[in-house]
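One chain is shown next in structure tokens, namely the form predicted on its own.
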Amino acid sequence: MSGALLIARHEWRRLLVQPFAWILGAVVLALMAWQFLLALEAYLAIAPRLGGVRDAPGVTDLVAVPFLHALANVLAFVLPLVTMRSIAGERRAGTLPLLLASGLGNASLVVGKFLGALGYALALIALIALLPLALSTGTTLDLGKLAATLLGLVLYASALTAIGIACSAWAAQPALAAGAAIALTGLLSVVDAGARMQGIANAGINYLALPTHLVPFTRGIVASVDIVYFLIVTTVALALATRRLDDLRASATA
């Protein structure tokens, strides 16, 4: 594990010195801030009419939670860009053989790359989460529902990061890795679309879709089945990346 943490620290420092990571983060923050202001403006426009409605939804349900849910859609495109160079970039730069010869196991390398990219994602989520949390100074927020939503986002980001690492391990070029990760994430997001159009909402195919397991968190429901799903996706993706490094190490020593 110490080897994985060493790789994670190296990956985190590399992201910190890359202009691309800073520009990407700034664009995401600006986009989400603008969306937050639009959502808040829309809420303020209808707030006077909600005062006379019994059990009317508040700012948590109408602004904070939808805003954080929208962040999930943004992460589906951002995290593949963050992870695309994790392993494919090492291969293109010719530095992957040095990593493989460092004495660290393949699992440690993959987990380290994963933790480094996940740290970037968590920092981004934390900064964006400050926007809805700032509303607590002037209104009453459902902090329990917000905490559940943020937990779902973290698990969702973990799965996306692991998928990105796996695609980076199997692709020869970073751009190809990003494209594959976005396509795979999109497939996992709409795999149950046909079933839902037929009115099927509780079948096995629905269980495979990423949004199916994120939505309960946005409703304040933290279920073990959803946590296990994200953990399984993360574990399988990292296992596939480790298997790919096994093949690359074997071919390098052949």
Given for the second form:
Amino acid sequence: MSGALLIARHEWRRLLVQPFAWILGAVVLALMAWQFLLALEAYLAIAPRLGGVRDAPGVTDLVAVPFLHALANVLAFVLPLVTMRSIAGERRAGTLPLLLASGLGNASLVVGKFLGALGYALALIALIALLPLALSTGTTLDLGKLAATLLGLVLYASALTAIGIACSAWAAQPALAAGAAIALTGLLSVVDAGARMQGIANAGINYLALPTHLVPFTRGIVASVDIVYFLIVTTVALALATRRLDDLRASATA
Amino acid sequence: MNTAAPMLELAQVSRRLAGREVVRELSLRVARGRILGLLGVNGAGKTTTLRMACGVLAPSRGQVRVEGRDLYEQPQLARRHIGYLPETPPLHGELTTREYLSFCARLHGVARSAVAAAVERAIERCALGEVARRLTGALSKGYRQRVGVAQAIVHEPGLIVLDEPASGLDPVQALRLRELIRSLGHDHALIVSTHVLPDVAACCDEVAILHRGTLRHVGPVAAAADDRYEAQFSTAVDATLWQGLPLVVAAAAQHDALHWQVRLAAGTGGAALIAALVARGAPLCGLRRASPSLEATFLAIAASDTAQAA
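We have the form predicted on its own; now please give the form predicted in complex with its partner chain.
Expanding to the full complex; the earlier chain stays at the top.
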């Protein structure tokens, strides 16, 4: 595990000194801040009319949670850009032999890369979460629901990061890795679209879809089935990445 | 503890890639304090051999042992005991030289408290002081190569594997690298792959010549031409002198009929040749071992396929 943490810290360090990571973070923050202001403006426009409605939704349901849910869609495009170079970039730059010859196991390398990229994702989520949390200075938020939503986002980001790492391990080019990760995430997001259009919401195909397991968190429901789903996706993706490194080690194309 | 075990031993190692056997039943041993030069034309299997030697590539058959222990059963051996410089130095261009070497030291298991000293030692040894704070991505080819060597030695491994370390260096840089390799050879086992024959002659104690994946020659550098002698006669002799001497494989006049270069059969030697020539009444006035001709050995091996094909 110490090897994985070493790789994770190194990945962090490399991300911090790259303009790419800062620019990407700045763009996402700016985009989300703009989204937040739009949501807040819309809420302020309808707030007077909500006063007379019984059990009317509050600012948590109308601003904070939809805003964080929208972040999930942004992460689906951002995280593949963060992970694309983790292994494919090492191969392209000819630096993978440094890691392979270090004696660290392939699983440690993959977990280290994963933790490094996940650290970036968590920092991004934490910074963006400050926007809705700032509302607590002027109103009362449903912190339980917000915490559940954030937990869902973290698990979702974990699954997306692992998918990105797996794609980076399998693709020879970082751009290809990013494209594959975005495509795979898109597929997992709409895999049950046909079933839903027919009104089927509880079939096996629904279980495969990412939104099926993210939405309950945004309603404040923390179910073990959803947590297990994200953990399974993460584990399978990391296992596939490790398997790929095993193949690379055996094929001299590392 | 088995002190007699060589630092590295490749035992009947083979490697198949894309349906082709790139390395075939190769056996090599390198002891601590020795420098082995690995020679071969492009595609001979040098890089594949080196990658197997340092744990990057698993052999299809055979064993790679580091200090007597199987590298693929105990891959963690590579972490402390092997330093590897691939053909392209594996630098992280966004880090400074010192940051990069610190990471490499930690990667190879150097304790956190010992990292700074290990990095300073590697920087000093590879003369990287003036670029220690510069980004590795902005360094010249020569410095990049030296940083690559520094990352291979920063954890003081017993075995250092350098793949084409002099590639792309100017003559002055190449000379410094040779001096560095020589100094490393005092207390490490080194394998150096190169195309540059003078580098092998200048740096290495032993040479192994690979051709088409098979080991065709291995032995001390100075003995690469041990079977060749230069004979000098007081009066001219002709080629018929050598006919009927079973210990002479080949003989060729050099410049004139007074000086001949003779290649002897295996298991014979200069004394036997002198005895045979004296018995024939040849006017022999001098015999010495031919100056080592690594190039001749290498070229003969490289050309052997052509001869066989013909």
